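Below you'll find only one chain, the form predicted alone, shown as structure tokens.
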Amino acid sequence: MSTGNALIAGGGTGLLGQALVHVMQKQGLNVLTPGRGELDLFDARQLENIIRKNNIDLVANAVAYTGVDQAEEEQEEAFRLNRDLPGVLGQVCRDNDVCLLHYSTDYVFDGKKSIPYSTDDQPRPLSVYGRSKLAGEELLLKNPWGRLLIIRSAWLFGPFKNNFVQKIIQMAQSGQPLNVVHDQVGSPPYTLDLARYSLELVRKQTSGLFHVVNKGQASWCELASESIMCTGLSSRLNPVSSEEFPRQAKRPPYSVLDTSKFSMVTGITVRSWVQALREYVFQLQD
């Protein structure tokens, strides 16, 4: 897919949205990023008009309610953005034979496994956020079409917007000791890799549910430690348990994702999160 017209739902201002815009433009796509004032994503007719007027062939949904703890108090808003909006986008894309790239999360799982989760594993979310994201998946999969791609990913880091890795480095630069959770383990994806891998799935003209993250696993503490090490800083890092760091929403203790289905379809072996992290941190220091 070296040419074509794509629309980023949400205006391409978030961490993933900006990575998608960057990668799509580098690959020769014309990218539309209408903001809220230009396009009401809940208005199916308005959305259909902009798709037809601009010959849009790919819609990437970069909109989500991502406040995992806040969602416990704002359930209605979490479900509005994470379930209802994908439903509207799905209906319009299906009716117009447009590819929809929708992103979900590792938080649909309860973390009781000790080996990576495959797309065949039964979701059991522990939080409102996880339940709302799963509800979005389920709504889309009720009426699937040949151009629906649902991609579960995880703890994003990357350029263009502040994120966990950048915050950790900033705190390390200030010299303050850092307390970071060590008993939640996942798959940290680099946003630019996630965007590139997503477009490979689009290019293969495949559909369905995929797990896309960088290779390997890490706890939040290991991710923080590797980030600091890449900078050459010395900062005291204190591993703490989830119990010592109480949060409103429950997180899965283990949510590593198996990317073998992605590799089987695309022929691509995903690169390690450590390699991607080093590339990102070195660019931050330039």
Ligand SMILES: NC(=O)c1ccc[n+]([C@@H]2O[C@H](COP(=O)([O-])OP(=O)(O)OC[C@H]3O[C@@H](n4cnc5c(N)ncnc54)[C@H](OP(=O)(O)O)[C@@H]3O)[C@@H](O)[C@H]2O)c1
The other form holds:
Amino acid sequence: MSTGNALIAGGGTGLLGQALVHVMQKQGLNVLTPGRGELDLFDARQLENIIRKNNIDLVANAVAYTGVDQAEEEQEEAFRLNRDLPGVLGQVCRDNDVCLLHYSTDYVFDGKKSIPYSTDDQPRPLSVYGRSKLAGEELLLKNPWGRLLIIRSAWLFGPFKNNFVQKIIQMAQSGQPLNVVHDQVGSPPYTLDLARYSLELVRKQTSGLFHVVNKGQASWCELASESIMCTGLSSRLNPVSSEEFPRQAKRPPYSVLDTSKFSMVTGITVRSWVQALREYVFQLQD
Ligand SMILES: NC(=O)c1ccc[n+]([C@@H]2O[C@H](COP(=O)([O-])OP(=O)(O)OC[C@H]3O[C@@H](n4cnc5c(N)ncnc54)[C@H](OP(=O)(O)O)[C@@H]3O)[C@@H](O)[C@H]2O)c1
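Starting from the form predicted alone shown above, please give the structure in the form predicted together with the ligand.
Below is the entire complex, every chain and molecule, led by the chain shown above.
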């Protein structure tokens, strides 16, 4: 981050994009967030002009096709955003020696393991979304450069945009019955922690593929239960199986990510998801 000027692809409107803008600005970076109408991200020349004109040294790609079920029907659009776009961003960042912070997902794995997935584990996605995100990683890693960072993360929760935790709390507040899947286990990361940890990797001037999530694991049901507990509400939660709750896209039953490579490079031990969740929910209540 030598110039202190960063660009968030996607206008900083997504769940992670907004957290990145918030954390970067707090850390004193100048953040550019051109929206859809201002910059066509697929136009390499336009992107290059913006990067050069504004002396941008870091591009964070917070754009993605994130509709996991919808992607089964809209394969072409999912691949356009999750594979082709990182390809364009990668080419421009590589040519201009700019750092690219790109995000991927735990859904690149099939969930057959029962211990956390490391970055050396072989991905085997079960869904179009997972395959499109993996294709984006592969395209970038075909021509890597010293400033390419690919971060796989997982079940995001955090401020600025509705998310699983907020939905669960809203349902609990309205007294709606809560049926939540108990047989999918993953790593819930707090977007603000993920943004801070991402910037630590940038600062280390390292490159490559990393897993970054908060510490620990939970099923969706456990995450829901802990979220409600933090609010002090009492609500009946019914654990259901994935079979009872059929979705279009198949999800891995186990997708906990091992963050040891991140810790080794940065010297940081990620904090637990429960601690991060409490901070988030307590702030929601204010
Ligand atoms: N959410 C999760 O639980 C999760 C889990 C694992 C990994 N990830 C990864 O984390 C990253 C961030 O995810 P997120 O949850 O923050 O995503 P999100 O909230 O769904 O935001 C997606 C962003 O992409 C933009 N976008 C979508 N379609 C676009 C298009 N056609 N043209 C331009 N911009 C477009 C959106 O802009 P608009 O607001 O204008 O639509 C928005 O800024 C992604 O790479 C995702 O794969 C997320």
